[in-house]
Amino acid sequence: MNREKALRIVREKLTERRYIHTIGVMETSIVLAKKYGVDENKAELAAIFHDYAKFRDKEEMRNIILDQNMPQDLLTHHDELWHAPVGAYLVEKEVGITDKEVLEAIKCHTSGKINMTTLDKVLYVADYIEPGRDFPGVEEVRESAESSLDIALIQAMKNTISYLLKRNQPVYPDTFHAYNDMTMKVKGRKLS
């Protein structure tokens, strides 16, 4: 699917602000894909559709999680997580994208997972650092992404976990597992 067609499809599902964010994620994903040897077309497609289900009705997303036997613990955590796995499902069913790597990157872009592929990491980090993002810690992650995708990913996850803990919010288990998995893989490298 070409970029123009993909953007036309997704634009109908997003607010103007979220569409601008999606363009930023797309552009950042392409830059990171080039830098870290990922298929640029896959990175672009995953980025364009990463928030496809962001504004779907919560009850519809809940029903898809139940009907499609997605992890039930999603339902006990913040519904902000739901659009990623539900989005991957809907992108396949409604848009017809069947590339498993693209769908998996969409699926885990909010939580991370153990054994993330480089495409998964590119989308996760691009979503975190795209130019429209402005919050404490984002500049450090942007700087890290220049030299190490893994370190940038770890910093982004650490910042997210810390943000949730400071607000007494639960952290989705996949995020802890992904963080632990990544820190073990880069053991010996500077993490701060």
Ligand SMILES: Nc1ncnc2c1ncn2[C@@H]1O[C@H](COP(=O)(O)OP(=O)(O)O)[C@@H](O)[C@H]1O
The other form holds:
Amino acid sequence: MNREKALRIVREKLTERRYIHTIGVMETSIVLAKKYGVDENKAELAAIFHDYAKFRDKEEMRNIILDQNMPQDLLTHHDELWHAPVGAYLVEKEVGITDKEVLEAIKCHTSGKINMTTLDKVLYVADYIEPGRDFPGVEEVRESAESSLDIALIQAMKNTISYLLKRNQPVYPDTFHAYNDMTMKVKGRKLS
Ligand SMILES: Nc1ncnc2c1ncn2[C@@H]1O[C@H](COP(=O)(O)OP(=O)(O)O)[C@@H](O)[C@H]1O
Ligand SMILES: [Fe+2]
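Please give the corresponding structure for the form predicted in complex with this ligand, as opposed to the form predicted alone shown earlier.
Next comes the full complex, and the chain you just saw is listed first.
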């Protein structure tokens, strides 16, 4: 699917602000894909549709999680998490995207997961550092992403985990699994 058609489809599902965020994630994903040897078309498509279900009705998403046998523990965690796995399901069903790597990247773009592919990492980091983001710590991740996608990913996950801990919120375990997996894999390299 070409960029124009994909953007036209997703624009109808998003607020203007979230659409602008999506453009930022798309442009950042392409830069990171070029830098880290990922298929640019896949990175572009995953970025364009990553928040496809962001504003979907929560009851509908709950039913999809139940009916599609997605991990049921999602239902006991913050519903902010739901748009990623449900989005992957709906992008396949409603938009007709069948590329498994693109769908997987959308599915794990919020929590991360163990054994993330480079495409998964590109989308997760691009979602975190796109130019419209201005939360504390984002600059450090942007700098890291210049030289190491893995270090940038670990820092983004650390920031997200501490953000949630500070607010006494539960942390969906996949992010812990992803953080542990990545930290062990880059052991011995400087982690700022
Ligand atoms: N492991 C987790 N447990 C609970 N909430 C999480 C977890 N990981 C991310 N979140 C929250 O999910 C929300 C949406 O994250 P994300 O989809 O990555 O960004 P956005 O929707 O803002 O583009 C954020 O508020 C983040 O704090
Ligand atoms: Fe998102």
